[in-house]
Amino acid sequence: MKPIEDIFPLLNQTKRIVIVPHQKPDADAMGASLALSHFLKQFGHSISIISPTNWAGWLNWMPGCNEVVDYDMFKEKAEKILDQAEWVFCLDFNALHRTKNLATKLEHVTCPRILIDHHQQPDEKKFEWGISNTNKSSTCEMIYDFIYASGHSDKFTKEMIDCIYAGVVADTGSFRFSSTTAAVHQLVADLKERGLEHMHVHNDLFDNFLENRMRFIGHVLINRMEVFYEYNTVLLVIPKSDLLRFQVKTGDTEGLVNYPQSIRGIKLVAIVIDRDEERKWSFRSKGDFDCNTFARKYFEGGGHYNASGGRSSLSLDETVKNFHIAMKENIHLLQ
């Protein structure tokens, strides 16, 4: 994989461009996908952005989001506009299976990849170009700093400052998580100069959901949730029927393994959701235990050190299982 800088001299010859975000794309990858379409259109580029699956119906305030291409929705018309570009930027995400069905397609096309990604072991071989620096906050702060780099600092726009401070924001953990540096409120600073109004970006984010969703988090704290006191450890178990009963949808489980790390003492939580074609699971954790490891080790994942997240094609009961005995075997690294 050559460095990024590479491209810098090309971002002036019009061509037809590709983003691509990971499944289920979050305010990260979305942000990071819009902000650089809106960047990346002032040079007469055409761009398309093809989302691997659905998002969260919350996200959809974000500028643009209204063009993005569902790829499980409209595969043909994704297939016919991947056909003709010319360049495929990858974002916040660094293997292409997570890509969920368009992995075969984004593999087998014949124009460049270009990487943008902050998570940890990038498969470099599938791309061309890229910067992958698991320092950084988010995937959104690496655009940031991508426009800067580029020399263009001057093409930042009220779209672009909105959709990189909405992922900063929630891959920071409204900036409560260590990948916070000083670097991340430098970034702030400059977007709050440039115009930016974050109390609109936090209610869009935050306060912008439907009253089932409240009912259903009190549901999974009260109903779901075991504390293992001896392992310092939460585990959420979230069955089909309940995403049924409280009419879940995409982007509704955000944040929800959050809500534990507020129990003193806890290192590790896990929350794991029966959906229909395998069970996901999501990792937090605090101080020393590497969540990126765990994920891969037990549950074909990965991510960050704090934050990651896996996989199983077993049955619930059965990868609840499995959680028991990775915990237990785990136990010198959480007590």
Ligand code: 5GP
Given for the second form:
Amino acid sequence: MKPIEDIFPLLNQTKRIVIVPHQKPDADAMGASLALSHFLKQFGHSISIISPTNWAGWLNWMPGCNEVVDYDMFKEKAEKILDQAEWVFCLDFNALHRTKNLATKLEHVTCPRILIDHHQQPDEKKFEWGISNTNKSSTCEMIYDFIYASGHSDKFTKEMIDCIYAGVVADTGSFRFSSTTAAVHQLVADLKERGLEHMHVHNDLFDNFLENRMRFIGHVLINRMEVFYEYNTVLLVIPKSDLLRFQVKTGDTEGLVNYPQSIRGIKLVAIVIDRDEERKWSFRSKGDFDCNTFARKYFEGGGHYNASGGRSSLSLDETVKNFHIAMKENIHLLQ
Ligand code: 5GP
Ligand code: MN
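Now show me the form predicted together with this ligand; what you just gave was the form predicted alone.
Next comes the full complex, and the chain you just saw is listed first.
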């Protein structure tokens, strides 16, 4: 993978560019894709964003979201766009399989793939150019850096500012995680000087759900949460029946994994959701428990040191049993 700086002199040559975030894009992946799109459009490029799957409805406020193509729904259209692409930016993921059904197509595009990402262990050989920096709070912060480094800081627009700020807020847990460096706060100061209305973005991100999600969270915390004090671990297990009962949609389960972290002494929180196609795991830790290694070793996943995800094709009961085994094997790291 050649350094991202190598593409700066090429930005002025108009191209057909596709931007792809990871599957089920979150505020960082979607924010980064939209901010980059708004930036590149100013050079006269033709830009399409193709999301591997659908995304949470509460992200639809993001400017430009209505133009994002959902690959699962519009496969033919998306593949045609990809066939004509001259560059494909891959944002907020470290390996092509993170784009689910789109991965095979992405693997076979004939044009260069360009990576901008902050996850551990990127599959660098798949990318012609790129930047991977696990010390960065978010891919949105990296898009901000990209704009400055390329010498085009005059091109920030209101749309870009809102999208970048949303991704930074989401991926830093509202400026709380250790990834919240001085540079992150300087970014916010700069965006404020450029006219950021942060209260609107917080409102759009956190006060923008439907009643069913609130009731679902209440139900989960009372009925689906188990605390293992000996292991400083909390496990949330969500069966399919709960998803149906509360009409849970994509994105409604996001953030649930954070609630049990407020219990004193808890080091690891795990949640498993019984989705149609797989059992999806999320892990969050505090301090020196490595969620990336844990997810890689036991649940075909990965991510960051204190936040990762994984999956299983086993039944809900079976994968939960495996979690118990994994937790016991890690007792020395959890106590
Ligand atoms: P979440 O729990 O919010 O889905 O994911 C937490 C972090 O881990 C995110 O940065 C996400 O991109 C990453 N992640 C989630 N699932 C997977 C996975 O299956 N594989 C890898 N490599 N990363 C994942
Ligand atoms: Mn991210």
